[in-house]
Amino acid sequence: MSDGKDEPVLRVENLHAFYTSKSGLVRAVNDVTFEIKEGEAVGLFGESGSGKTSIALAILGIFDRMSRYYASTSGDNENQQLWALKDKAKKQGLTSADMEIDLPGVEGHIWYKGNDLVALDEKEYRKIRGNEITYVPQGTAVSLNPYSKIAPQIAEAIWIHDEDGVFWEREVARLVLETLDVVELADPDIRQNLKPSEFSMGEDQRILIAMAMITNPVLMIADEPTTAVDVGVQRRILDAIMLVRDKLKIAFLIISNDQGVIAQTCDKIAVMSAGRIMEFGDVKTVLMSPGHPFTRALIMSNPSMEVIRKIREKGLRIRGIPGNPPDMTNLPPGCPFSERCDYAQDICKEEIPEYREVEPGHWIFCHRYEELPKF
């Protein structure tokens, strides 16, 4: 797979996203950095409830919004202050830092075109999300009106965007044939006059994937892709993804907590544990030879064929990641895995890391990363 162009089309720097909850503040996403490049594909792999999801809902635009609703409607008065004093640091230009307490919403970059999209306001963000960086949400059940035909809700993105009316009914009709013919529905100037229910999971899955490209995105965010499907369907999804990516060229951010997934649509990999980002590289790299620690650790838990001749190798066993993930409400002081890694020493449970670049491309956060034996 080609890395594309140099200059990235979007690049995420020193991302921080938290929300309220009635167990406190929740540090979804800590301090996360890195950019996707033109025709690139980057994977988000990782634990469930790791924050991947909250970084792609910090680069629609759409984080703040959810998690100050969750917050009003909870009842919680301790958590309405927070958001309280989160609107005075933000009308004075202020970050947590400034006001020395973690408040929750968006705070970092997201450079987009020049732009930082974590200071656009909400009409600016319109023009953007849904046109030019779209989203494939996980599961179909509640992102498809079961009510309506297929076609129009496909169109919808063209009809919401077209501010200045220079799209006529035919030439939409035939943009909404097009796409379903590059994610390869059966028949589709016939059944794209029928409704979700009829049709299967993964024809629905390939129909989100019609209506986030309909509109020629710049990025594409694929959330969960292939979940709750069976291998055949998977497949059919996937193949519909690499073909939507190899005929656009557009560049993909897709989240999974599936490796072959990742590997088999990715060209490059962000493994995440809580709300971090523990090691960034080439895919085929960070999956055949992981440097971090809870890479190794998540990948042997659930090896492919490849990796588990390797482990037998060198005399290794397959096991699953020893206790819990932290409490993402009390983080503790250093590293976020240091209480199940095998390698942690004192430095590790009292200091964060450096998310360091130790070969070209390749960024670790960890220590001991130097002294760890190679996998």
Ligand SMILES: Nc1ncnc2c1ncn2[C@@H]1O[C@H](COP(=O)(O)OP(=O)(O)OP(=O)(O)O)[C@@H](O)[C@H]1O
Second form
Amino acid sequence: MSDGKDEPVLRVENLHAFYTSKSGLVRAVNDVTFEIKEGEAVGLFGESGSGKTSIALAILGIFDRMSRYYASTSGDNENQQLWALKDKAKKQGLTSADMEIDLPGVEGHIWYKGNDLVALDEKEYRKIRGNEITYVPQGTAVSLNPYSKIAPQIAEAIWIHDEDGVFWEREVARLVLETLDVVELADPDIRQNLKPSEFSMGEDQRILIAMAMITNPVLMIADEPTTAVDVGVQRRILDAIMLVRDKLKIAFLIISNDQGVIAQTCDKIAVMSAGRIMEFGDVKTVLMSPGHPFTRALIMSNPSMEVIRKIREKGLRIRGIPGNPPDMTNLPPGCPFSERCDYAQDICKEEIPEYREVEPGHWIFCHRYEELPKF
Ligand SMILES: Nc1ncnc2c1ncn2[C@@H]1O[C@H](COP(=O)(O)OP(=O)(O)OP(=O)(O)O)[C@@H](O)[C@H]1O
Ligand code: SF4
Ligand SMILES: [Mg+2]
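Please supply the coordinates for the form predicted together with the ligand, as a counterpart to the form predicted on its own shown previously.
Whole complex next, starting from this chain.
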């Protein structure tokens, strides 16, 4: 009998998420499938603009709102009509395929506790977002209120979701101190009464992590937790994430374009380009023996010493990624890496590869995986 350990806490299935823009639909997420098991940390790793944050926004149920914003503020009629069509289709339970036109917003499934979050109404979502599924957003500057002490800001997540009045003030105050202690903020009992500007950037980031853990979530999403900080500060932020993992045993989705961050914090990795997962698997396998040409090239853009040694030993020739990522409003008909891949053949330019499991737990999106030299 299953002990529930292998059950996914979240399963993203055939997810699509499109923005509207002046140049047409921005195909930010294209047919993405992966799952996060209980207590597991999955990393989303990839080029800038490959759709990592968009996946987070879709899981949090705020992608459509962000995406609709442009259409409603720009006065762009065509896009407003597309949104009207999307609303109509959603009400009738119809998809882009049923309507025979590509529609903006999220489509597909995000399974969580037996419910499909894509179909959930906003009232139900509010019980989950910021409570069971929490988010440490990309960039701390916009996330903390500069005029308020940090203690009430951290406590707010509990009060917002405490509709039944279960919590006592004293209990919440204790939880605030406990969470600040887990993320190793020095002198939390005194410094909880300071405002965000009185902390360093790395400390602010750890305060956001404390904020995201105080509700004892099922899943925490951390988007680029270490951008724009020096190596020492990065170390402390990653330590804080690992301490939260150890203490709460919650599942994590960690977004980063730094393979070191993923290697240090995650069990699994999804390598993304042009809104697709190119390779998914165990972190060590994918980073040390990447199977996909895109993963190999991305790793070679900033290789670890171990990888350099391995390449020399095997006499392989792999270069970093040449050229630019494809235009997300006008993706090529086949593999999105075909314009930049050293192994591309006609089929790559014409047909979308199948995303398939090449060995247990290891998924690849490539026509030619079996023929490629092994890494
Ligand atoms: N509000 C928006 N309206 C239109 N297009 C958007 C919007 N937000 C993002 N995009 C586009 O969607 C695509 C995916 O963006 P996303 O932010 O998900 O990428 P990312 O992988 O998180 O990148 P980064 O590493 O730079 O944070 C990009 O082409 C981006 O320019
Ligand atoms: S499908 Fe073709 S173009 Fe795409 S990564 Fe594989 S070999 Fe390269
Ligand atoms: Mg991002």
